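The chain that follows stands alone, in the form predicted alone, written as structure tokens.
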Amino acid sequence: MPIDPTLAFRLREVVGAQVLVDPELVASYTADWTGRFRGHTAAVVFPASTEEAAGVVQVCRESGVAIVPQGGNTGLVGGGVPLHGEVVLNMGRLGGSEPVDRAGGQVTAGAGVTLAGIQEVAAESGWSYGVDFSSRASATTGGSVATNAGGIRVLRYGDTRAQLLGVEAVLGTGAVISHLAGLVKDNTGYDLSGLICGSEGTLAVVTRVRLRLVPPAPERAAALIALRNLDAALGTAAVLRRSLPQLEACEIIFTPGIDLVCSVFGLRRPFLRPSPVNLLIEVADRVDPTDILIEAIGSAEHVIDTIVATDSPRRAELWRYREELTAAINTLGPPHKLDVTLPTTSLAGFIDAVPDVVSTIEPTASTWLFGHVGDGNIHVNVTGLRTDDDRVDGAVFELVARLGGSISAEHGIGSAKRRWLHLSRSAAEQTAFRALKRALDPDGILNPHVLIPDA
């Protein structure tokens, strides 16, 4: 799809040569990480500043061209790829961060800085960052704000919105809002930063962020715990949450998932006697938490076996069983990734029911479950389905709704879940969503085909 020469000229007036139009060069920006969602675009544009991003938005608005903001393109619900031929506004050149406010424990960074980059800057200044997940090396701060990313530390520090103290962003009109003072108390009206966080690029294009940092907890210990059954695992997770204020992560992994990771990546199986379900936990403190961790595990019932790791290399080995699982599943073909959250009281029933729900619709499909059990977030991955066959998706989301859960815990709605938003948001809420979008993006050019269903 060739780009209009006038549009290309005007975009280059704003960002110089940083406009890709060659089909071979733009191809990698038109598909998501899973390979399930693929689109097309006439151009990928790379602004290097808020002013350039605003200029691109203004040009596209005047030309009636829709935009998809894109960060590290690690999204899993089709929210950051041009499924309808939109221009891609890639924020990767908005890197760099300001000096850390060491006294206040805050940092301002460009939207293109990776999560790993924020973690590194924080550590160099004697602080830490409260958000972490496996795609840390490529996921960007702008993308994590746009999707309100969660990850493995939500249990202790909360999601991205809990770390967000301000944003600089371009509205759909081309106007710039900038609120980056980092005031912890600022009771002067609407929290636009909190509103933009999680809006998936439908209200504004995030260009800079102000983030809260947390005190470092350099002493760490991790444990992989083998348990007799699901009820034992959920019960143990509850015990550990009550007894370990140092608990940062509590992940659930089922044995088929561990077997798949070991097969794909050539890892040694962790236990001589496989167990149906495992918990991977990590605690962190300023003093060695190993004894406290071992004592807490010892107080739990139905534990079959435990591996405790205190040094960094061994902890990394244990985490591979969890963090390589997504990549291992991807080797089986593009998966349907259904990231959901359930009330604690409904977790066991949901986990037991999901494989039957899937097999009833598609007997040859495989269901892979894992996730952040400490905060009720289960990742349902289904392989063996056509990429465009969403019957299983709908059935799983309906089960989630019946059990009082949410159809999206941390990856957003994107285009993949858009048609089911009514299961988690009322008609009145969706009407409010549309009113907000009209106010901040009156021409509807910012990511118009994600999150909000057509009226």
Contents of the next structure:
Amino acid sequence: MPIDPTLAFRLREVVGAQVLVDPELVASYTADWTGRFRGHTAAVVFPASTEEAAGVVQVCRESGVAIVPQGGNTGLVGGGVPLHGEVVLNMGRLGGSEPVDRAGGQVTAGAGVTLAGIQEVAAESGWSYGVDFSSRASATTGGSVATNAGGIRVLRYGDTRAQLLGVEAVLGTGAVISHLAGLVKDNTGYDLSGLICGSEGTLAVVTRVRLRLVPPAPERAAALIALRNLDAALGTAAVLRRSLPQLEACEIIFTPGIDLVCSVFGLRRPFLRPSPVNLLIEVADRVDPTDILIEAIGSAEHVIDTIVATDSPRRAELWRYREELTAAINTLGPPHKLDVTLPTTSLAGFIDAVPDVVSTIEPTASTWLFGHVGDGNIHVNVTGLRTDDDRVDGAVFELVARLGGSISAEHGIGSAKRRWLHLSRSAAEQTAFRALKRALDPDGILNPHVLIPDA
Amino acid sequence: MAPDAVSTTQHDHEHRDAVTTNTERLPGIELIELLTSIVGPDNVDIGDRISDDLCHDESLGAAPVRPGAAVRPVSTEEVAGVVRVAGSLGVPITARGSGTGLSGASIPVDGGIVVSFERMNRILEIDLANHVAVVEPGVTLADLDDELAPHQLVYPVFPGEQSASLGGNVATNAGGMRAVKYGVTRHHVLGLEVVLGTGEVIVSGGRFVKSTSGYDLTQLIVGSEGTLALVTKAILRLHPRPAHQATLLAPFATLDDVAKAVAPIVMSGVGPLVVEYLDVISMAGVTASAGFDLGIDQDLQARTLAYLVVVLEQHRVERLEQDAQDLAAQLSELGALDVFVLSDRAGAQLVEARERAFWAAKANGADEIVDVVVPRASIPEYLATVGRLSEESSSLAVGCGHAADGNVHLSVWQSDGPTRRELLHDIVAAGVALGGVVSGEHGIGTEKKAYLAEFEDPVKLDLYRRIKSIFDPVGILNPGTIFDLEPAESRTDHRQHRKGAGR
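Based on the form predicted alone presented above, generate the structure block for the form predicted together with the partner chain.
So here's everything in the complex, that chain up top.
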């Protein structure tokens, strides 16, 4: 659909030449990386400042045109692609970060700075950033705030919201609110930054973020632990979580997943005697944590075998079994990716039940489970399903709701899960969501087809 | 309810005498009947039967107010019923926990209803597997801690007043000394059950630490000071309780040296539980008031201008010793005049005394307290400005605070009202000029809303009002707390308009 010439003209008044309208050029901004969500757009706009972003929002509001804010386009729930022909507001040019506030241990960054970029500036100043996940090279801070991204270090440092000291953001009215002073204690009114965090671009467009940094923990050790069964793995995870304050990651990987990574990427199998369940853990401290790690594993029961890695290359080798899993699964066709969280006490029941729930609906589908077991966060990937067949998604979410969990732990609701939002959030809560959306985005132009189901 | 450590009789304040019953403000018979039908006759008080304790909080400047009625509900349904009644009659409601607030947020509205949570004080569950506690709002921090200690678990927010209720902590997003390690209340609230201003009950969150499925209503309500909803149940995150603690005390020659030491200590990775500074006057005050002596020789004391107190904790004693040793060496390198690793008893005494700093100042007749927060590196510059301002107005402002959070607590002595108000305004303005805000942890309440109106972005204040009208469309929940329901300009405009119309 070609762009309305008046709209194009007005957008160019705001951002100059930074408006793409050529259908071939906009194509790469209209689909997500898994290929599951494909849309179309008349224009992709690249603001370079908060003022420009506010200008674009104002123009779109006056023109009655909806907007999808987009960061690194690494989202997994169809929340950042124009599935209904929205204008794409790509934040890639808001890429600079201020110098790290060394004394405060904080940094202010543009929404387009990548996660890897933040990690780098933090490290250069002697600090560290508490969030990490495998799409770090492309995922942006703005996107991670919009989705309240989690990742592998949540166990120790919390989710993105826990790092967030404030945002600068453009509301749906075009007004800008800025909360970037970086005060770790601030009891002056409602927590607007916390409200915008996790709102998936439906309340405001995040243009800059103020993040807390954490002390570096340079001495590290990782271990891949083979366990006899699921109960042993969950029990061991609980013991490690309690006894190792240095624990930074605690991931569960099942052996079929490891086998898949090995065959796709030509890796060696880690254990001679494979076991059904594995934990991949990493500890980090200011002093060498290897002895404490080995002692803690030694005290756990039902461990069949352990590989401990202390130096960086060998730790990276162990991490490949976990981090390449997503890419390995993708070679089997676009997977349905369900990211759920459960109370610790419901994890075992959930993991046991999921494969049956899937195969009852689609006997030829395969279920791949892995995740951040330390947080109760399990990723359910299902391959062998049509992309538009969401019977399995619904059945798994219903199981999660029955077990007291949340249907999205860290990916968000997006387009993919919004018809199941009622499983996690009550009608009263959704009424409040709609009212909050009207308060911040009265004309409903910000990501209108995401998160909140149509009333 | 646990006995308040400081009762009003011990610390009588001048304007407490001013609490009188205004007979014109007695609630209508209809309201009393409706409230009685919900909570029963034993749990509704009116007029002189309302305890004086319910009329005030612990702030130094706020005048007490006698409510029209006080109710003591025992369940969420009763709370919802009370809110519906209040809504139908347009009567304001003020939620009340232990009344230990410091900014007037739990002081009743004249003629309004106080909802006291003293009967909703049950710890509903300690969920050992999920490291979660489920509590009613009237549970005190002390009660919860007693319950958790045998399980080697801790709810790690220690705002300094253990008789405070968890409902009140959630409403004010209480902070305290341990925030440098654990964060503040909002980082530990996983879920809430609340009653909105409409009487509707909403449950948000759950027994999980990770969720991104829609707007975070839990976090919006945390810190909203009773203006959006009444909390009836909270799901709180617990942590393993480290068995060992060590306290280090380091005297410094300048406050600048103290401030410069903070970032390297945090960065070193020893993970301090507490990083507090005390100026010499505050240190003398808190130790004298607690009745102990640090045993630091006169000569060293004479060279000291400020103290840094660092508390460490660990699961293993040998690791704690290593951390304490490394930290002591680091403090020396950072310019400490000396470093004392205190005995367990002395360490506990000092931290306890520091926690009572406010009460010590109050007992010594302080006229006001300040809760400004600035970027932590700006503390010396800020305190230099405060020193100049107090000198100029012949006042005294001394203090201590959470050095790693930039949260400065000052006690101000200036008995002349107008001079004091001007000084406080200048002290807040100086903090704002450095990128700070008026409240780090006590909240805005009624006492500081003029500052918020003056210094906060009107776009945000407008959003606050719109958000309040969503949760509380009639405007009955703690109206006039944090902000006035109508912005000052529009009220002025209104008056001008009327004046104009009359001409």
